[in-house]
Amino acid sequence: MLLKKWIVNALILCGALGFGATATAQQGLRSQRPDFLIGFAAANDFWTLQDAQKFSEVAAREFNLITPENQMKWAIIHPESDVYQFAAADAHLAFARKNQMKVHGHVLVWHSQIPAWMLEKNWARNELIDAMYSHIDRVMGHFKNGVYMWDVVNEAFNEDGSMRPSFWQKNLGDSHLPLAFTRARLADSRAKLLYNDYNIETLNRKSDAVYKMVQAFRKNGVPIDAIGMQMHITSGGIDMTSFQQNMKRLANLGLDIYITEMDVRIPKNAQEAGLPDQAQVYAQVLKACLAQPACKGLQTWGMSDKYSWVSGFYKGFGSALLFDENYQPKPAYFAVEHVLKSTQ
């Protein structure tokens, strides 16, 4: 086992040091498995960045799936009760169309980034349901047939499997989830509907609660198509057997699975030393995903370490993505590329 890991790491580092790396990277990850979605979350207004041309070139070459990182969230797209701002999200869709990418809409109902006009109001139950329906109708209607899949509800559970005491939970209780999914299906019958959350990749109390919820959805006719596993993890990786078992039980319910927000953070004081382990984690997760027919795609939460959220959120960590701050592919990139090629 140790010999195998050493060989893998050696091959990865050879790629990182430039032996064929430039020519290989130019082909793009998306070209390795056209039947599989490989994606990234796009920075806000990325077309205005100082290095916008480079950002766009790499994105277009490498990926066939894009998520606006923030510019479809409620507070951004619906900042006042009678105001919708679609321009930024529309620009993401235009980029996707130009480059033959699918779009992952993020997010319709979430506990965070709720605008002040909603939080400051005392809502009657039916009034809030109507407001949620109106938002879903308007947003999904605007992007109808342009967004391939939607995170309908995001992060509704605590780590112990209980429901998060969010704005939605406090006002509508558990019913806000089936209500949101049912309305989303009516708003766009062709879009895939996802429940998305973090720390639900392996078997644990949180993933058990999500499983029980979607099992009940299936039994009661609540529309849901897929589970989004965010996969914000460290270079220590996850329990791969548990991950595979969790995917299997979800697949047995008839659900698709997407890895929606993957990043693999490394301690800042050991970033160079951590690159081989990071690469191996990316490779293991992708290989397990590809081995499960229900797993349809893997997306990283960002593209270049230059614009990653990780260093600002996890103190002492960074370097979590496939490309460094200069858009150079890292060992993790070549590990992902190798798995995509070898599993065709």
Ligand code: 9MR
The other form holds:
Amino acid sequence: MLLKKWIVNALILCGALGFGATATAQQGLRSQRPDFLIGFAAANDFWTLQDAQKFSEVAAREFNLITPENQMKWAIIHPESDVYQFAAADAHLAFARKNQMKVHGHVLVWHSQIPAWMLEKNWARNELIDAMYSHIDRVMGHFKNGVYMWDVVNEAFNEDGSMRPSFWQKNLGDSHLPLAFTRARLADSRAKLLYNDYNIETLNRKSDAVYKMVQAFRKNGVPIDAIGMQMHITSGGIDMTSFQQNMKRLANLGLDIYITEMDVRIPKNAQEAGLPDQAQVYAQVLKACLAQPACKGLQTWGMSDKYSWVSGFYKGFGSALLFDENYQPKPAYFAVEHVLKSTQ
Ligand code: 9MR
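Can you return the structure of this protein in the form predicted in complex with the ligand rather than the form predicted alone?
Entire complex below, previous chain first.
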């Protein structure tokens, strides 16, 4: 343990002093382990950012998996009942194709970012099921062969394992989950289907509920391929033994596991001091993922700290990603790179 900490610290120091930093970072994480998916969430319309060129350059160099951070969500892609807007998501796919990246579609059924036309309507059960089906058919159909994996349902559970009283739950009850997954398989039989949520990394009441849901899916022949563990955590880390046990029980159900939205936030008043801890947390999580054959990829929720949801949401926290605001690799980057290299 001490030795491990020492190694990580030494690596961090090398990074901080710039030894090999530029040369190493320019090789890119994706080239360290081409068999592993290493990805990021791309900012809205990233090709229009004032530093679009830099953003695209770093993204293409580092990652082989991309998620549009917002631009496949219902409110954006299907803003009116008869209007679909695919242009922004299409641009993500074109970027992915050009740079040999896989695409992670996010998200088909979620309680948030539902457009007003959906929320304002009084739905009869069958009518809403039809609307959900046609959304899934149209969106998955549009991106068929272009999207490798889809978050079919996102964040359906409360922390205590009960169902979140979402728009979907209120109108359709628990059945909205199997209905969505079954339809998604029909809409694109090749895409991997994920259930995605936060705070389900370790053994707890919420991850127990996800586990039970998958058991029921298996029993009833409802398709599901993987669990997405979002992994929005702090530089205090998570219980690694519990994380490993949780991955193991999911793997035993025949599921793959993806870490889908990782960020490791640091208190703003302890940014410098927090960087080594943050690096260690990234390294430990990646290492555990690589040690579990079912764990197929890790994505961060953003790329540069310049564009991250964290400081807007968690007041007093920030600096949660692998690159700083100037796209310079942080100690966490070097720690991740080291793990990828040393576990080949
Ligand atoms: O990062 C996303 C942010 O730009 C949006 O405003 C927000 C809207 O709810 O969604 C954020 O992404 C979330 C993701 O879609 C689902 N898991 C949690 C992410 C962070 O909130």
